[in-house]
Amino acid sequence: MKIQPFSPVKDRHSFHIDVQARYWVDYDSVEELCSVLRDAAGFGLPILPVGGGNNLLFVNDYPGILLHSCLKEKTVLEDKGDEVLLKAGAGHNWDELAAWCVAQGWGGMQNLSGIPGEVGATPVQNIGAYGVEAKDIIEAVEVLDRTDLSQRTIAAADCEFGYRRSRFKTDWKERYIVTYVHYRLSRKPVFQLNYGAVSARLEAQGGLKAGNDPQSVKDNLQMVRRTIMAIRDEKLPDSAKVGNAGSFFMNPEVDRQHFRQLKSACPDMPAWELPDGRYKLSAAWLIDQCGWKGRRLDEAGVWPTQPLVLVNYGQASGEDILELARSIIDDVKRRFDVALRPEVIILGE
């Protein structure tokens, strides 16, 4: 375990805002996590579990304790021929895990390739990309209960996963800390290739191989992963070079009447009908229509090839990024009467 007081956080989150935390704690076991929580109880400081820091915007210094998991082990809990149940530590790098599973010929994570961060964030955020969400492969989540320091395993069905949300972001936010996640993977995966860019690129490469033999499955998984990584690299900036948190906003949802009004005024507006009759709109399209793609407000800006991504060009403060986000929200609301909500967690607003 490593405890660092007044610790700079600039290189520990993807926006690279120059702030510090009162304490930064790296823990290597659940026992060490329990020890930290017991010791911290008497200080009255806020406590926030963090992973790779890829979904955080610090507006000010963090006045409490940032807890970072170094639980990186992975274990096969079950192997039933066509299915594998994998347990991974919350501190394991997500994309490295996805790459490893693809190399084993285990399907389920390939569409989520390239998403930055660590395993512990996958159930909290219900991360998703290219037609797949973490909820599609999560079977259970192991947690530490902060109220009594007990450990328990929560079934995925009880996590109330939704679009970029779970109970870990709502009523469980102050109660549970994710320690391990169980993923159900398949040696005979059903490929989700509904996104046009993905399917078109695969077709240009000759398409996926026929058959479910192990080598064909591995080759197909690798092809999908490479394709998605290439698309991401073209659209999204490397956070090591340009500070960003990926998609800053969630795609908004509107009722049928509002959708029809918008579609009548904007026939080319992309949208997806939801099971409840509502419609999900493209936040990127809305932002682009308001003229924000590629614009800058000093050191804060909107990425030229993906309007969902707000970036720190070098010296932006958290307040600079937040002011940019507010301006975009105001413009989209004014033009379309649609409220954008941040996907990024804003700290110290």
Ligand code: EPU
The other form holds:
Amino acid sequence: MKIQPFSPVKDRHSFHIDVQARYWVDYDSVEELCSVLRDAAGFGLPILPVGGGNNLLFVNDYPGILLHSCLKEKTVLEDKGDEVLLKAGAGHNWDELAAWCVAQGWGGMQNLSGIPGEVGATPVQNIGAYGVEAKDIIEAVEVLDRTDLSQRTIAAADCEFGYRRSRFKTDWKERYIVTYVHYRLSRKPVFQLNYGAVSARLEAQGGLKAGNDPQSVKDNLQMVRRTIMAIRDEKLPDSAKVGNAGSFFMNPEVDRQHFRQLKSACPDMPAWELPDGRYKLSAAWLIDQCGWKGRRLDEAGVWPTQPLVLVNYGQASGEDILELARSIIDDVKRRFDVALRPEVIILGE
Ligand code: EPU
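Can I get the form predicted in complex with the ligand as well, since the one above is the form predicted alone?
Zooming out: every chain and molecule, the one shown earlier first.
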């Protein structure tokens, strides 16, 4: 375990805002996690579990403990027929895990390739991209209960996964810390290719191989992974070069009546009907229409190829990013009467 008081956070989160935490703690076992939680309770400090810090905006120094898991092991719990149940530690890098599973010929994570961050965040956020969400492969989540320091395994069905959401972000937020995640993977995966340009790109490379023999499956998984990563690279900034937290906003949902009004005023507006009859709109499109794409307010900016992403060009403060976000929210509200909500967790506002 490593405990660092007054620890700079700039290089420990992807927005690279220059703030510090009262303490940064790296723990290497569940026992160490328990001991930190016992000590922290004595000091009455706030605690925030952090993974890769890819979805956080710090507006001020963090007055408590940023708690980082170094549980990195992965274990095959079951290997039966075509299915593999894999357990991975919360501190395992997500994309390294996805790459490893693809190399084994185990399908399920390929569309989620290239997402920055660590395993522990995958159920919390229900990370998603290119038609797949973490909930599609999560079987169970192991947690530590902060109230009595007991360990539990929670079935996916109890997590209330939704679009970028789960109970770990709502009523379980202060209660559970994710320690391990169990993923259900398949040697005969059903490929999900109908998002945006994915299938067209694959066709242009000759398409996927027919057949479910292990080598064809491996080749197909690799091809999907490479294609997804290429699309991401074209659209999304590399946070090692330009600070950002991926999508800053969620895609908003509106009711049918509101959708009809918007669609008649803007016939080319992209939208997706949801199972409940509501419509999901493209936040990127709304922001683009308001003229924000590529704009810069001093050190804070809107990414030119994906306006859903706000960036720190180097010296932005959390407040600078927030001011930019508020201006965008106001414009989208004024023009479309749609409320954009941040996807990023804002701390110290
Ligand atoms: N669009 C524009 N202008 C642009 C870019 C996009 O109008 O400059 C419109 C287009 O109509 C496009 C639509 O936005 O069809 C959707 O764009 P994209 O496919 O990039 O997806 P998104 O809805 O903007 C979501 C996720 C991303 C994820 C992609 C791909 C959210 C909040 N974001 O973005 O997730 O990578 O889909 O699945 O749901 C993240 O969560 O950090 C993230 C990057």
